[in-house]
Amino acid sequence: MNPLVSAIERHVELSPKEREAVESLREAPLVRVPARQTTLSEGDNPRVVRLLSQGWAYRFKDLPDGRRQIVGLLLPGDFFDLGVRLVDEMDHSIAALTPIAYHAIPPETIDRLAREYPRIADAFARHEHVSTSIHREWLLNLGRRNAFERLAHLFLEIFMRLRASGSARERECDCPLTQNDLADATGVTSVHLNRTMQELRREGLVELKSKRLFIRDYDRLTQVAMFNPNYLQIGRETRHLAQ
C-alpha cells in the first residue's frame, strides 16, 4: 500500500475517488538519496513538498562546534514539510538515515488536492498536528525523562509508528539507527547511550541487533518509559494490536 494512503486512512476512510487522488501524488518526480547524505540544509529554500516513499530520514540541528541533535524521525508516508509556502528558508536540516526515495511535489498540487477534497485537507492538517505532537513529546523526553526512560520511550514510539503503518509485526520492527544516532536523538553521549542500551538489555526489555528492534517485555517497557501513545493519534484498535 502507498504509505501515504496508509497514513491518511488512520484519520479518515478514503472513498475510491479520494484514494485515487492521493495515489496521484506518486506521479511527482521520484528523487533518490544515498544513506547519510543531507537532503535539505538549514537556510535552504525547500521549494517543493517532499513525500517520503522509501527509507528513513531524520531532522537535525547542528551547533557551530559540530554537536548534533536529532529532533525528529521521518518514516515512509511522512511529508518533510507541508507548509513550504509559509517559509523562505529551512530552520533545520534533513538527512537520509538509510537510502531514501521521495516524491518532489509542487505546492500547487497539494493546494489543489486540498481544495477539491476537503476531507484530504483535514487529513493533511491532522498529519501536521501529529508531527507537532511528536515534537512536544520529544521536548518532554529531553527535559524530564532520564536516559533510560528516554531510550525506552523512543523505541516504543518507533515501534508504534511502524505498527500503525503495518510495517512492524508482533514485537519487532526495523531500526537502522546506530548508537551514535540514538545518542544524538536522546541528548546523551555515545558512551552513556551504550551503557543505557546494555541496561535495557539486561533488564530483558529490548534488544537491538542486525538493525532490528526486538521488544522483549512490552508492558514493563511501557511502564518504564511512562509511555502514552495518544500523541500519535493512531487509534485504540492499533494500540490494542500492539500490546
Given for the second form:
Protein chains: 2
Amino acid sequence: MNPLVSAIERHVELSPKEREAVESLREAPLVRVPARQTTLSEGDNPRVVRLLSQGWAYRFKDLPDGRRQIVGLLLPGDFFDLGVRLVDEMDHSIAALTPIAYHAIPPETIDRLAREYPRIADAFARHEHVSTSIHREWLLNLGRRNAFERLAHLFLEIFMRLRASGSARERECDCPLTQNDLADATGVTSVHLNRTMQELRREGLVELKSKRLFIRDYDRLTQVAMFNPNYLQIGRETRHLAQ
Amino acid sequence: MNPLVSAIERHVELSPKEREAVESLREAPLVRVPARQTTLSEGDNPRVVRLLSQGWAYRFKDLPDGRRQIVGLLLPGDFFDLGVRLVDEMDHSIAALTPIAYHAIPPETIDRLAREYPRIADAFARHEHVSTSIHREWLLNLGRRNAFERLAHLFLEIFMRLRASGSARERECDCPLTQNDLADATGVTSVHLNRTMQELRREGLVELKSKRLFIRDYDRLTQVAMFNPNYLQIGRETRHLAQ
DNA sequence: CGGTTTTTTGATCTCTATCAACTATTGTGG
DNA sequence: CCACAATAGTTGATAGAGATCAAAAAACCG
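For the form predicted in complex with a further copy of the same chain instead of the form predicted alone, what are the coordinates?
Everything in the complex follows now, all chains and molecules, and the chain you saw is the first one.
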C-alpha cells in the first residue's frame, strides 16, 4: 500500500473514482531536495502545495541567537500546509531530514479536487486537523513532560504514525533523526539528549541504531510517556493493530 | 468595532453583504458558562462550532498525574475549532477563564456560509491557519525560550491580539489570567512564575495589576522576547499601529 | 584511509522544581 | 458594609533537572 493513498484513506473511505483522483496528484511535478537542505524559509511566500512523496522532513523555527526548535515532522504522504495558498508569509521553515522528493501541486488542483469530491475535501481538512492536534500534543510534551518522558513520547509518535501508513514492522521502524535533531525536537541540549537516550536504552525501553528504532518494551514505554494515541486520529482498526 | 466582525475582517475585506452574512452568526443561540468551568473535555464529540462572543477561554491538556498545560488562549471573536465537525474526539479540553458567552453554530451554517461566500471561506481557513501558527510559536516558546523570555512573549502576544481586535489601549490591555494560569501556559511552576514576574516588573518591562496588563517598555520587551509578530498574520496597517 | 559528523564522557554551573509557610487580595453571606 | 473564608500572590530554603564547556571516542562517508 502506498503511503500517499493511505494518508488520505486513513481519514475517509474512498470510492475507486475518488482514489483515482487522489492518485492523480502524483502526476504533479516531482521535486528532489538533498538531505539537510532548507526548502522553505520563514517569511517565504509559498506558491504551491507540497506533498511529500519520499523521505522525511521537519518544520522548525529559530531564534535570532541561533536556538532552534523543531516543531513537527513530515513523513511520506504528508502535505506541507494545504492552506498555504491563503498565506503570504511562512511563519516557520521546512528542511529535508533525508533526501526527499515532493510533488509540487498547484493550489487550483487542490481546490478543484476538493470541490468535485467533498469526501476528499473532508480528508484534506482532517489531515490539517491532525497536524494541529500533533502540535498541541507537542506543547504538552515540551511544557509538562521531562526529558525522559518527552523522548519516549516522541519515539512512540514516530512509530505510530509510520505504522498507520504501513511503514513500520511489528516493533521497529525507520528513524533517521540524529541525536541533535531529537534534541531540537524535544527542547533539550544534545548532551542531555544523549544521556536521556542512554537511560531509555538502559531501562530496556527503546534502542536506536543505524537510523532504525527498536521498541523493546511497548507497554512500559507507553506508560512512561503517558501516550494516548487519540490525538493522531488513527482509526479503530489501526489502533487495534497497536496491541 | 465589534470583535467578531474584525476577527474575520482582519483576514479579508468584506462587502456589505458578506459582512451581513458574518453578522448573522450572532443569531445563533448564545450559551453562557461561568468562569473556571470546563465546557468541552478531551474525548468529547463536539456537535457545534462555537464562536466566543464575550470573555476569555483557554485550551488545555493534562497528564494522568495532574500536570496541566494550557495550549492556547481564546479571545472574543475566536472560533473554537471550525473543523470540529470532522472530528469525533476532542484531543484537548476547553475551559472558561472568565464568565463567557459563546454562539453555538450548527456546522451546516458554517458550511453554507463558506459555500455561498468564498471570501468568508477563505477567512475561516485563515483563522484556522493563524491558530496553528500560534501553536508553533508556543512550541518555540516552550522549547527554546527561558521563563523570562517566555512570559515576556506571552504578554506581547496577548497585547497584540487584543489590539488587533481593537480591545487594547495604547500600552495596556485586559489580562484576566492568574499567575497559576500564566504558569500553566508557560510550562513552569507558579512559584517560579511569580519570581519571573517580579523580575519583569523590576526590569521595568511589564506590570500586571488587578487583571490589567501594562506594557512599561514596549521596545525592550519585544527585544527580550524576541517577538516577531508575523506569526499572528496581523495586517500591515494593524502592525503599523504597533509602533 | 583520512576527514567529517555523530555520539559519548566528565566536571561544573544555573535555572527551575519542591516544600512549606505566610501575606495580601478578592469575594460572599449575614 | 463588615467579617471571614477562599483565592491569589509572595518568600525562603533546599534539591534536582538540564545547561554549558571542553574534549575524546566512535561511526560514517567519499
